[in-house]
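One chain comes next, on its own, written out as structure tokens in the form predicted alone.
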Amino acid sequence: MLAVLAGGTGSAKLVRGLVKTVTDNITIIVNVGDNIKLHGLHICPDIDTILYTLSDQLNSGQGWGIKNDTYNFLHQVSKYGSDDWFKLGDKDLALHLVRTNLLNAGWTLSEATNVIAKRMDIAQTVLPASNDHVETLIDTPQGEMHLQEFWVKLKGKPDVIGVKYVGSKKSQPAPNVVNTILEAEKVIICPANPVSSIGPMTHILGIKEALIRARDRVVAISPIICDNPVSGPADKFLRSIGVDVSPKGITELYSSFVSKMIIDENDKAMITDIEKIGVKVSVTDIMMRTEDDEQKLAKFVIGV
């Protein structure tokens, strides 16, 4: 069984590659730090991206939402003066409504996610990292704001002073998350934003402890090539917490719970410096431009 820690578009690509490559069981543990409540609805962007990916509904062009969706609801809401900065499609809205009804009826996020996955005929197991409230806040000169406000509403433009994971210290891993990590043949940390996608999970004490115990089976793919993020604002976030924007910086950040790091061919010169940290290094082309690339990287990760 493979355990995969996922969040964001890079994760969805690798998960898709793994599912098309591996016949064994795969359990995906998903970030909850970017969950947000809007229009009275519980929205879980990273969970939804994985669900849409596994059910072949994902709008691959934009990396989120449902393909061929429409936005009639959002256009109508904006006419009444309500916020429309978070792009909720009409089909996408249905999932948020079903989840909200389940949560309001007393179901946990894990239970709601499980029933939705079954209704989507998803064979893999999808686990929220926690059923508790964990919220990633970005500290900027304009004040603290939810990650979604920073990235979606303000397009990631503000300077970043720091990052907080509200509720992480009091939260518990969702049921089966720890056992999945401890029992997996390999634990894969996707090439996701280390601060906003992976960080909220590793700041949940029980998850980090499990990863440390399973360290010799944990492999991560760098989300940085040279000194540039593959996508998103990882560079701003990493600098704000004092981490070098490089594969070496990512390795130092992950070193307590990762034993193997996969870096891009352009970063071969860093191998010696990274291995001095106590982490083994493998090198390949980590860019996933096509579905063939996704499967090639997935096969490489499995073989490391």
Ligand code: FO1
Second form
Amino acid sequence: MLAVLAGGTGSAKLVRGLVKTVTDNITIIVNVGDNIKLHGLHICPDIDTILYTLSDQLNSGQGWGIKNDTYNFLHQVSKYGSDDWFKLGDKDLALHLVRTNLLNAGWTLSEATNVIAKRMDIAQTVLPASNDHVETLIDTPQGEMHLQEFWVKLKGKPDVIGVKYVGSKKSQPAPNVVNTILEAEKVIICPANPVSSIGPMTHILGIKEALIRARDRVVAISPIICDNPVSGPADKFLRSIGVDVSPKGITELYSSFVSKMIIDENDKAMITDIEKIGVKVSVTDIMMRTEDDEQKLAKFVIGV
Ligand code: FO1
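With the form predicted alone done, generate the form predicted together with this ligand in the same format.
Okay, now the whole complex, with that chain kicking things off.
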């Protein structure tokens, strides 16, 4: 069994590559720090991106939401004065509604995710990192705000002073998260935002400890090429926590629980420097532009 630690868009590409070329025997442990309650609905963007990818419903161009969706609900609620900055499609809404009803009926997020994945005919296992409330807050000169407010509503424009994982210290890993990490042949950390996708998971008591115990089998793919994030605001977040925006900085951040790092060809001059940290480095083209790239990277990850 392969274990994969995933955020949203970038992670979903690698997950799709792994499923298409390597194995269906994958358990994907997904970030919950992005989750947000809007219009009374529990929305789990990273879990949903993974579910839509595995059920072939993802709007791949966008990297989130359902393909060919419409936005009638959103237009209508905005007429009545509700917020419409978070683009919830009509088809996407169905998932949030079903999940919210299950949670309101007393189901845990893992149980709700599991039943929804089955109803989508997904063969792989999708586990929320935690069933408890973990929320990523971004500290800016305008004050603290939810990650989605920073990224979607304010388009990632405010300066970032710091990042907080509210609830992480009181949270437990969801059932099967720790044993999945401990029992997997390989644990893959996707090229996801290290601060807002991987960070909320490694700050949950028990997850980092399990990764440290599994370190020899843990491999990460750098989310940074040269000094640029592959996507999203990773650079602002990393600077705010004092981490260098480079594959070397990511390796330093991950080195207690990662024994192998995959970096891009453009960064091969850094190999010796990174290996001094005590992490083995492999080099390939890590940019996933096409499904072919996703599959090539997936095969490479399995081979290191
Ligand atoms: N990202 C955006 O940039 N704009 C949106 O309006 C937006 C809506 C949205 C709705 C449902 C969903 O599951 C994801 C959505 N995302 C949107 C993606 C999301 O904000 C982030 O990219 C992830 O949370 C980061 O992994």
